[in-house]
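Heads up, the chain below is alone and in the form predicted on its own; it's given as structure tokens.
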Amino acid sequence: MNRTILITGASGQDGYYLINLLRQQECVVHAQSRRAVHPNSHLDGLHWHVGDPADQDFLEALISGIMPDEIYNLASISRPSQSWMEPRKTGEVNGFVPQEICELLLRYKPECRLFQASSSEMFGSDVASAQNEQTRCAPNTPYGVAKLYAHQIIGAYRAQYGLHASTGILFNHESPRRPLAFVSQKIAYAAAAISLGLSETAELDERGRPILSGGKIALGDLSVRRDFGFAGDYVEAMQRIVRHSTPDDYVIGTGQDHSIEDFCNQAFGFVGRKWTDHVVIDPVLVRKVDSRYTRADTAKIRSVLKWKPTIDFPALVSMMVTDQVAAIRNNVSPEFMSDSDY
């Protein structure tokens, strides 16, 4: 018999790959987001729910209705930065949202196997090692503080229940799908759009000026390292997770780290050109709180659930930027991308 599978938050980059793998499956997938139109919304199999997770009348009846046999609930406010603007709407739906769907399946589907997303942020920037599933957390953001009580109460419903609810501690992981808003994407997209002859772009940055002026593009640290992964590597973790005989916490990574600097010269570098002569620095954009440095040890998963990342960080990057020059000459609009995967 097919599982059935509900993903909240499904409009995100990770909802984008973990719906085409399951679909692959012949898995009935049900995908939950606030907006109507998706670009794998035509998909045979696929039904989609509008509404807000944080609404208990909706959730209640997406759950009592589809009776899932597998959850993943990706629904976030998805940026750290962000959270500072919506915090209270960041503690609903990156905190309480995981609470209530583990009450909801106590109620009707106990037996439902859940995924929650949490993420490296809940390590806070008091770390100058690996981090792994026993470091100690000291979230500096309304996102990573919601994510933690998250994290912390779903291994608590699990304990006390009974209940095969696991986590996955996702490091950075991108992807073309990746909205312009994540310094990522937008890199990608200033290389791709320089490679192009462009020297001037309509698409803008969070300081709401143009993401490439003049042949330039504005960032702010440079010098933050981060363990960069492929979103599709790390829903076919979830996948393993969630699959697995017990239910358990798990890093999901790829051990190694990069910095923001180390980013603009594998995008720039990959169209033939120099990040020095296309970066600028603006102190408006260095963040006054931020988890400078990230790595996973991915021991545990890779030893348990025998995964392991197949994309590197090259391959990783130069997909980006491919993905964005086709994206930039055929016209395509990113409007499908948002910040909040919920």
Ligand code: NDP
Given for the second form:
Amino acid sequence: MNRTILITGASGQDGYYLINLLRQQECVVHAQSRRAVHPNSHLDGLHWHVGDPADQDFLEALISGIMPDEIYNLASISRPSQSWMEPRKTGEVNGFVPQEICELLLRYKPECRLFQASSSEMFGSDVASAQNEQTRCAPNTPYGVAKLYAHQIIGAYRAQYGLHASTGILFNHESPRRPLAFVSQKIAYAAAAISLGLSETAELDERGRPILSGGKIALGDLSVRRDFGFAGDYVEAMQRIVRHSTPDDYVIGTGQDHSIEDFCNQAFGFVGRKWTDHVVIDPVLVRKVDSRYTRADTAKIRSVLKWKPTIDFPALVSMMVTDQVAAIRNNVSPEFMSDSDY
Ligand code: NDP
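Taking the form predicted on its own as the starting point, write out the structure of the form predicted together with this ligand.
All chains and molecules follow, beginning with the one already shown.
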């Protein structure tokens, strides 16, 4: 069946993997980005639409023009720390745009299926055990609050109007396409740079200093634990959710958790180094408000959709370090690597 698909926020990490998945199928793929030039703009066989999903006229023209069979709403201010700098915009993009998409579907194509990227950040910081679809949400960042609004409004539109609108409560997922602003990619980049004999790097961290300086990377709280998975696996889960007969909410994660220290150990160990020789703690980088622990209880998606992750933690970290080595060697910004660079 030739489906017409719209991906918002298609220039990001998940957009990259989702586009690659859909290109193997008989689909017409429309991809939205605010930028004409971005890491995924070289991917061919796509219809790119440049505009802002928070612009109501643009969004209406996009949906009414394409009349998609499926929408994957990935567009988002995606870093909780950034959401503190742009709280209003975060509410608009992460919270109200998904609602607007529902409204437009009612008007133009009620049978279209919708996937909304919800987040484990909705649970907040005070969680003791593994989190599932029933876990109480108590978000403590503008990012988490806006994602929760979208999550619940999608459920409301589903119940009120019978839309095939689903959410995936996504736990951390990484890949070579993860932007350098995220701690996982910073660590992978630093380990790769060390393995190439560098002690100072061009790429800067959030303090405006080189990510690797004097052979050391500065990090915040190493004890924070996260459920880290591979983005390629998670877009497969998104698609299973959309293609299932009944719309619903699903936790997407691995069911394993690892600390930031574990990540350092794995990344530096992969290049034959001890992380303790290359990591320093900068209290400035310790977040005042943070989820200290996330671990997904994936029983539902495993049993209903038969989905499970294929890449484990060591394989994920070594993949990221390997690709950062190639990026540094080729002098390409990691986000702008093409498949042939790997
Ligand atoms: P990315 O940050 O890689 O991509 C998100 C995209 O959203 C960007 O490419 C950007 O596209 C667009 N975007 C960013 N800011 C804005 C804005 N102000 N207005 C409109 N669009 C904007 O995220 P991922 O691909 O990793 O994540 C996909 C989705 O999954 C996001 O909604 C994210 O919140 C959610 N999620 C991700 C997790 C993860 O660990 N990766 C965990 C939990 C949820 P452009 O600048 O080209 O317009």
